[in-house]
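A single chain comes next, written as structure tokens; it is the form predicted alone.
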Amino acid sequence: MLLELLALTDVRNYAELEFTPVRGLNLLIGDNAQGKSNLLEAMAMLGTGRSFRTTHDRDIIRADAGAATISGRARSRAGTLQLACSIARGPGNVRKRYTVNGGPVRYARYLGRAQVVTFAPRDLDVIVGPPSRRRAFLNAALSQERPAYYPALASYTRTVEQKRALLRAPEPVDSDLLAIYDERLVRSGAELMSGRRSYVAVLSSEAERAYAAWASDGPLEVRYAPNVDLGPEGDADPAEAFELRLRAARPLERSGRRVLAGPHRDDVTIRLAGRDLSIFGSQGQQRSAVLALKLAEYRVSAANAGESPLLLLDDVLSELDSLRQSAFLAGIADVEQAFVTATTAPPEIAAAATYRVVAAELNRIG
């Protein structure tokens, strides 16, 4: 996948912009608060329809503007792809619209048309943050990769909320309705667990390989930790195992008025040399591990889709020593197209198209 054109209208601090990146490495340099991260955010939204920096869509619209539009042209193995995502202010909320090759589509049909892998400083939370951050990492990757995953995730999330409301209602719990909710949870939850199990197994080996190329203090281990017992080998049927888990949890769920069982409580364990990286890892090790996960995500996506996603790396080199910087840059030297932001151009980068970003102005300097 190659991004050939990015066009912005009233996006963050950009009133108007047309950017024609090149194949290979595109380096965006400049001081803070000039618009480097805003560009990567827009590219990511072109692929996912959502920001990796905020959950409030109105933040993306430039101050005093009524709407923001992100559009672009990409070339994939299927041909040229025209994508657009627009956000408009409304009374009390915002409206989002998506188009593919000029025609409007629902979000589920937009997602995954142009796959992207992003890194931002907040992604360190994948290591040190709560389980919800690791689930979000899996959900973001799998929603782009597997067409059935996002609909299953949306259905599962909706049913968990319905079941939670039922358990918290003051009236006696309707057992028939509870059974219906549990049946729906099993159906969609099994899809989530199956996808996560197979994905993490492949991701783990790629992440271990990537980390080992940069440092010798490994190995890096990534393991799926499901809330539902999938057996000693982890290969039990997810639907059958989930049904058993729900039956066992039912008395506690009723008495506690909480939804206790299911993949909304999954986790991923990340260890370095056998020790919990969130507790025993240095900041450099934790950052390197996140980068290894992101590069593994890129490799897995490229292998599964038959073409490379866009690689978007925001402030990726800060807090890495010079040896890890050099090793990481060598590791992405062969990617089809990548975008890296930095305050200054690292001396290790060669053969990169370099752009200076100043007050939402973009100029190529190398």
Given for the second form:
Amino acid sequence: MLLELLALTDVRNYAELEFTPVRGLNLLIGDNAQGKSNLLEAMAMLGTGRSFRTTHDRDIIRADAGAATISGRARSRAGTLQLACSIARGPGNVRKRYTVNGGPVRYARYLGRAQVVTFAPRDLDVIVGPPSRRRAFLNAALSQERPAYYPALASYTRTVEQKRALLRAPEPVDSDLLAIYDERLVRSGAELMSGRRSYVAVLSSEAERAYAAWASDGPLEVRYAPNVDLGPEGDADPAEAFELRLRAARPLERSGRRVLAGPHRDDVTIRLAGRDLSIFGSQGQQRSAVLALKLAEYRVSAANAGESPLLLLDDVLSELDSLRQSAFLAGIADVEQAFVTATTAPPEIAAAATYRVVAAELNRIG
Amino acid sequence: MKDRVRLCSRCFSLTEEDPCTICTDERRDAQTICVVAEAKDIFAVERTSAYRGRYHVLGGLISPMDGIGPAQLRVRELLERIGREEPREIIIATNPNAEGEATALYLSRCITPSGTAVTRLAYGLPIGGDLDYADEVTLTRALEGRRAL
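Alongside the form predicted alone that was just displayed, please also present the structure of the form predicted in complex with the partner chain.
Let us now look at the entire complex, which starts with that chain.
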């Protein structure tokens, strides 16, 4: 994936910007709060339609502006792609629109056109944060990888909300309606579980290999920990297992008025030498593990798509020691294009182009 | 003008005369009832000129999040109407989203014991579209809903 042109209008601190990056490593140098991360966020939004920094889309619109527009031209194996994503202030929530090659498309059809892998300091939460952060990591990766995943996730999430409201309503629970919600949860939930199971399987072997390449205190183990028991080998049919689990959980769900069973309560366990990394790991080990996970995400995406995804590294390389920095850079040596932000140029990096970012202005300096 | 618009006592569509002109039109097939969420959905189906049956407006979709259960919709009225008019077929034309699907399944469970056939609008490919450009979910649904030539 090669981003040939990025154009921003009223995005964060950028009033207007046209950026024509080069192939290879693009290094963005600048002090804090000048617009480095905003640029990376915009690139990620161009690919995924979502920000990796905020869930409040209105934050992305420049102060006093009515709408933000991010557009760009990318070249992939499939050919040249014109993408645009715009966010407009509305009376209630914001309105988002997506276009591919000039034609408007729904979000589900926008996703996955341009594959993006992002690595930012807050990704450490994937290791030390609550299970929801690990599910969010899986959801973001799988929504790009598997076309059926995002529609299943949207339908599943909505149905869980409806089922929860039904269980909590003051009037007696309509058993027919509850059964219908469960039936629909099984349908969409099975897709989530099988997607997560196969994705974590390939991700874990890549992550274990990456970790072992620069540290000997492993092995790093990454395992899918589904809420629905998929059997001792983890290979049970997700739909059948989910149905059984729902039947068993029903009395408790009704009396407790909670939605207890299903992949909305999934987790991923991450262990180092058999011990839970989030509890027993040192900060250095946790950082190495998230680095290994991100490298694995990049490699899996590249293998699945048959071309390297756009790689966005937001202020993470400078935090690594030189051993891990070079190990990571060696792992992404085949990247077609990457964007790296830093306050000062990391010594290990061989950038194809270096830009200085000052007050939302970009100047090439090397 | 506003004072004269009310709900049809049979199908609950918006009308100036009760029953509405669709319910009283003898050329229309009384054996088929198309169930829609809102009155505006009738205009969408009517624009096709492909449907010659009658309608029933639910007044929304089942959504516990918004405090809407079957009791808040005209489900009981639909079942009474089926008992009274004994139609051959009920066509459920709700949107293909989470609420529309759940409502369709719910109605199908309620109606099936009466012996009346229940059908659902097919999911399919847009006319003039290319298979190449169809998203996987739409294509999967279109495959599931395929029919003999």
